[in-house]
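Given as structure tokens, the chain that follows is alone and in the form predicted on its own.
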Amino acid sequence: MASERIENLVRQMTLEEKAAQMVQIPYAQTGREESLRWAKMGAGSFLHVLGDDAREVQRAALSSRLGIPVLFGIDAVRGHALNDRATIFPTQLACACAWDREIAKDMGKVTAREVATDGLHWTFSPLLCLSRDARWGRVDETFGEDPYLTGELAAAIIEGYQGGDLASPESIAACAKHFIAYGEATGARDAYDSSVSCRKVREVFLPPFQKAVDAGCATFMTAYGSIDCTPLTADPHMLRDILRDEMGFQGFVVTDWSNVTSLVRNQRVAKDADEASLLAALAGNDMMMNSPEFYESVIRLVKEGKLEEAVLDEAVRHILTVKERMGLFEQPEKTGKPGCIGCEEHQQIALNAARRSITLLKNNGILPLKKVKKIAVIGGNGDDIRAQYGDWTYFTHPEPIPGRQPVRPYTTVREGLEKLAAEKGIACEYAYGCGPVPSEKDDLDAAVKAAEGADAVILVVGDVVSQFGENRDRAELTLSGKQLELFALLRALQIPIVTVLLSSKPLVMGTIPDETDALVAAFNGGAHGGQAVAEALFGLFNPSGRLPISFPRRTGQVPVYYNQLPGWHGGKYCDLPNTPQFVFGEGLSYTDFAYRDLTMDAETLTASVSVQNVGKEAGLETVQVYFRDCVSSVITPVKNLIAFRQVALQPGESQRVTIQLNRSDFSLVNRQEQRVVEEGEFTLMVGRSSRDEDLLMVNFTL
């Protein structure tokens, strides 16, 4: 229910104020003069304009009628990284290597105080999107390819950007992205259908967005595509039926980036702006970004009878109840904390989230790296700080500088090792090599010549922007430009290689995996990813990541996700294995980890397990928590994740790690759509990673 005051507001708007109120307004594009224009007629919101320039265009607005203060929304998704000064953290990818809430929670709460500290109100993050086809060009953004741990993860970092009251100087408004399934799109095309059913919706995608209801989170973001033909703008059963009644969402809900004008020019379901306004609004739609035709069509639809006026007030109820959460009637501006953009409490916090992002995948033992005197760093990626950050910083957004000039600090993986190997006294020397995309740069007789007489090279290797993110989706996986054929001449030498795998998502390395010595995957880490690899190498800290997503061993072989349906004839391509090149939750430490004893009492549903550290090192283990559910309704996934824990353990201490699970956790969805646990046997599969041979395995009966 709406405050007294927003009901008041309303009812004191004209038909054209409550129309701009849900309109946003992309200031980069728009520019001041139009901006200006836009915020003395009461437009709901602008994006992407920042400082002294959001401060003028709120003075525009509070200078209106009824002087609504406006919401400014930013891409601040791995911190507020289109601000240059400001702290940039690891990919959404990266972070979830950690499988640590905290971390999530830190990253968001971080990044509400710089965004708050600019003035500005509110995040398009946490994406919640499951990335279960690595071609898809957003993979980066995502939690990964697991429903559990992805909804685990939103809950934490949709906490930290809203703390415990919105109104809060530092706090500021999380937005769920997108609603729903967008991630799933055939082909993995972005913006294209998936074709999945309502019944695969509510099992699979949902659960995420429903522990972001659950969270508080005050608006969501319809996705740009499709589901089974019908567009997510204009689809009043999972907007209004699904997100409002039945998931309980009490905030807003925004559109993504011109997606009414593309139910006219894309998607072709309306034949002009006037039919999509309609959809739109019809849908439950309540602000429009980027599509300022819905300002006119929708006066003219109420006009003519084709709208009741009482949905803008609905619309309008929604922004103005996020608004009033906000305090911004009392305080448009947020104040945040003078002086913390970019501060050194800040750094130390994306440090730590770039160290435990780093995922150990295989090693022979040339790691940590000891008793060398000469290391080789070979590669782009290894002196290359946009590979680096990756997608959503200031080089990419509002639009692509090519020119634009990296700000300090940041340390790539060269100068990382460069400075460590200085204070233990080793030669390192760096030969580019090639990158990702082939240039005038190549040069793999200098690299391999660099590397002759090292004690061992550290090949960094991945993929660049331009191969990654929205409108850049890939149709091969493979590493590329010349970085194999640099592998396979550095190999030749008989070095010992450390490779590190610096990229977006997963990508097929051909014999890497098999040759390499040793493989780190580091994902994009952020201004602080490259110390992080060179501490990690050089074991000034024990990798703990886990990976939270699988490896195809090529690219015909995705989707190679964890919870797949069984029943494939055979199991396997008949080229390929049957396992994927690397598995959900895998990763490796410094030490090692023994399993023992798992106990599940159906009664109380408490599992049990002894976990000891058996190796030299002090390590930290992720205890993952997995079940099946051996006979059902409807076919069910071989497995699913269900729960972890983390324990810190000693050389030689050992922990019984208990974990208190629920009765809802063994649910299904059923042919009515229903979520429901039905009665029978399960198995439960406790273990250092999704594999098979990784789990210890008991069941029970519900």
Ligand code: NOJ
The other form holds:
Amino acid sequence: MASERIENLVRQMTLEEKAAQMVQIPYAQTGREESLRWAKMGAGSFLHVLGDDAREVQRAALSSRLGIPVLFGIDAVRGHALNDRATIFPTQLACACAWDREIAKDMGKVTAREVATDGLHWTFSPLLCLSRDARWGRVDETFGEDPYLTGELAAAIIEGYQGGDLASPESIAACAKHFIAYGEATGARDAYDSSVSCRKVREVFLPPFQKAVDAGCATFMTAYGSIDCTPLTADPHMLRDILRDEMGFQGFVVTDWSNVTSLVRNQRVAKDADEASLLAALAGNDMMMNSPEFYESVIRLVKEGKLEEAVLDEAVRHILTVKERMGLFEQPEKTGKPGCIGCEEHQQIALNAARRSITLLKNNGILPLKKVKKIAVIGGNGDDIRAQYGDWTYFTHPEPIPGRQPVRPYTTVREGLEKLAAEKGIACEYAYGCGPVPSEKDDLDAAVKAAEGADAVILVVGDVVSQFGENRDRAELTLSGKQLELFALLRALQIPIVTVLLSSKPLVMGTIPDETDALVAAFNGGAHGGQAVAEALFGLFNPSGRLPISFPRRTGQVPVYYNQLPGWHGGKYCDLPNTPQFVFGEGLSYTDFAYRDLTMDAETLTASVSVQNVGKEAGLETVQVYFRDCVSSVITPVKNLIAFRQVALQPGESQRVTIQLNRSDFSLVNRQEQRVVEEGEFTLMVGRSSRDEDLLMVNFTL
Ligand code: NOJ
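Alt. form predicted in complex with ligand NOJ, vs. the form predicted on its own above:
The complete assembly is shown below, putting the previous chain first.
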């Protein structure tokens, strides 16, 4: 039910004003004059407009007949990173390595404060698609491959964005995207069709979005793609029956970019803008991002009696209710916290997130670096802030501007290592060697020369923005350019090599996992990613990241997500081992942890395990809880994550970790598409990664 104020407004609005309220205008692409015209017509929202331009648009909107304030949206998906002065966090994927709700929440809070200080209201974040196929271009934007971890981090970041009160000057509205199964498109082709059943959607893809609804997420975004050939934009079953009626979503739904236009131009399920607009409105999209033709079409449809005006009323109610919850009728511009954009406190929070994202995947003892007199830092990604940032910063959006200068503060891996080496009196030499994409700067000989005489080589490999993002799915995940050749040349020197993967996603690394002395996954760590890597290598902190995504051994091995179904004859490709290169949940530490005495009380559903730090350093362990349904009416995964806890332990210290589970944690979605718990035998697994050998197991009966 909308408030009296909203009902009053809806009664006063003309058909044209309602249609305009449902339109979202991209400022940069539309231009100033045209944007101001839209604002005066009562457009509901604008995206990607900052500062004085936004204020001017808002003034125009407030001077319109009803003076309904505009809602400003922006892709502040890893900090308010389209503003070059803002605090730039690690990507969602990197943040997910921390397996820490507080890290996600802090990132949300800082982002909200900075976005609000710029006068804006709404971020198109978090992204809750699952990365089950690393070829997809947008893996970096996700929290990884698992529904449980994704849902937990989603709820936390939404809490950070929205706070307890959307009307607070420092809160902004969140947007859970992209609804739904977008990451599951066939062949990992961005925005393409996903061949999944509704049962599977409910089982695997809805749960994180349900947590977003439960966290009070103000808006949802409709995916570009389709499920079994029905575009989500035109799917009332997904948007109305499931999202609103079943899941209880109360906010408004915005389409993704040009989704309405796409129904005609790309997906060919509508012959013209009128037909597309009819489908989109009936399906339950409340606001149309960058499909301005919707405005005239929808007015025409109502006038011709093809669409009931009540459909518009309902959408407008949803939009205005969010504006009301945000307090925009009283205070149209968010004020935030003046002076906070990019401030020291926020930079420290981003640095902490970067540190917590560092994931150690191999270490034969070379790390932390000690007794070295000279190190060589090699690799294009070791000194390239654009690569370190990755996607969705001022370098890439709203338009990529080649030649745009980076703004401090930031620290590349090279800079971080040079600084620490200098403090310790260690010589440090950098050579470019090669980047992920071949260029005239490539010089492998110079890199080998720089490495000669060093006590350790730090080789930074990965990908660059031209290899990922929207419209950039990869057919081949192997390290590109001359990176593998460079590794082989350096390996031949017989100097210890620490390989750092600075990338948007899991990549296939040839012989590196076997032959490198240590391997660190850093992904896109944001402004302070380089400092975090350097500190981890020198042992200034003990790395505690755990992979939120599995790494394939070869591209052809995808999908390799851990929660596979049983039943594959042979259980492996005949030309590869049956395991991924690195598994979900994996990550080493400079200390070791031992697990003992797993118990499960089937009456109270309480699991308990003892964890001890059996090494020589203090460390943070992530205790992971999985289960398997031994016999079920539909095929269920070999294991599913249902809980995790983090314990900080001093050397020798031991702790009994108790985890309260719920009956619903053991549920499945049956053939009738109902979520149920089927009684019988279950296996509970607790340990340090999703790998069987790392898990203690106990059976119990429900
Ligand atoms: C397209 C992307 O798919 C979506 O994630 C983003 O929020 C919108 N464009 C707005 O930039």
